[in-house]
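One chain is shown next in structure tokens, namely the form predicted on its own.
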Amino acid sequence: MLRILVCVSGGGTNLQAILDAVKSGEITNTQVCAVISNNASAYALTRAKENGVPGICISPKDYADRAQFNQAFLQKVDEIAPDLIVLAGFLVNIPAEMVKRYKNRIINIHPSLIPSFCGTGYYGLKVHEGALARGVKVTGATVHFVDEGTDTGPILLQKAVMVEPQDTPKTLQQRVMEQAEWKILPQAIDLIANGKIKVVDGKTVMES
């Protein structure tokens, strides 16, 4: 059974794509162990209340420094001892110490067809405003490993959404969820939990 932690800075629409997965059978051999967020009013707080998982809210704002908020939060995840850690929206930089503890144990989603529209101020809508301002005619969403960069490790699943025409950044943010992040996260969980795909060399393999 993969235990794994959810961090999650907003409402929480890719943890509830999670908790749904498991609950219908789409994730196989996984729990949802704890949800952590930095934000006290998140709405994914709420969701795990209602789901029956541990919600605990870490935020940097109770710290001295970023120093003390780190090792606070490695602290808590260390507690919560999970196999994989998915990052669905966490507006926080993961602490180098836990990226190398937990290495190949954390993913992410991102909002576009990574090497696109990520890395150092690619979050949120400022991803498909960029998208939007380049005039790409496909976006989409990637599932990845978090190494030590930004947005820079090996890439898990990935999946295209055409952009429309009267797309604002709001709509096609909706539809990229809707069309991508929701159905390949739970995937890529799902992969990880039966041990479909590794990393090997830097790079994900699937395994038959």
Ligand code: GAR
Given for the second form:
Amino acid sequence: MLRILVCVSGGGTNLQAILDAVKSGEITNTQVCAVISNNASAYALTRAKENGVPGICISPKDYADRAQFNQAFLQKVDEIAPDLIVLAGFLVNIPAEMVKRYKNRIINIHPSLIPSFCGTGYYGLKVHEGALARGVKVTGATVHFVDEGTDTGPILLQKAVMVEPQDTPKTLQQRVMEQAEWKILPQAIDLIANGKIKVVDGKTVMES
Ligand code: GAR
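Provide the structure of the form predicted in complex with the named molecule, given the form predicted on its own shown above.
Full complex below, order starting with the chain above.
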């Protein structure tokens, strides 16, 4: 059984997609053992509670500096001792020490087709604003392993979504979530839980 920790900052619709997929059997061999939020008022914490999953808030605001926050965050993660950490709209930089300790055991969902519209400054609605400003006709979402960079780790799954002429950043964000994020994030977890994917030379390879 893969024990996963889901880290969130906001509404938690991706967390909900994971919880629903575990319930429906779309994700197998998996238990959501805890949710960590950096934001006490994140609705994702309510979703955790409603599903009987322990929800924990660790906010940088409660620590004197980033180093102390990082230490407390890593200590909490170590206590939970998850097999996999899922960043589902978690808008906090993962401490380098944690990336090292949990190598190939942290995944992130990003709302674009990496390497487009990713990296520093591209998160949430800003990603979709960037896609519309550039005038792309196709965008999408990516699940990738987390490495030392920002959105640079090995790619697990991607799904394309068409941009519509009338799109606003909000309508595009919603369509990318519905058509891509809520599908590929549960799929990626199921692949990992069932040992169907491995990382070779910085790239993922599917096991048959
Ligand atoms: C999602 O669109 C996710 O892809 C994005 O934040 C949103 C969280 O929504 N993540 C990033 O931009 C990370 N760079 P949710 O809280 O409803 O799941």
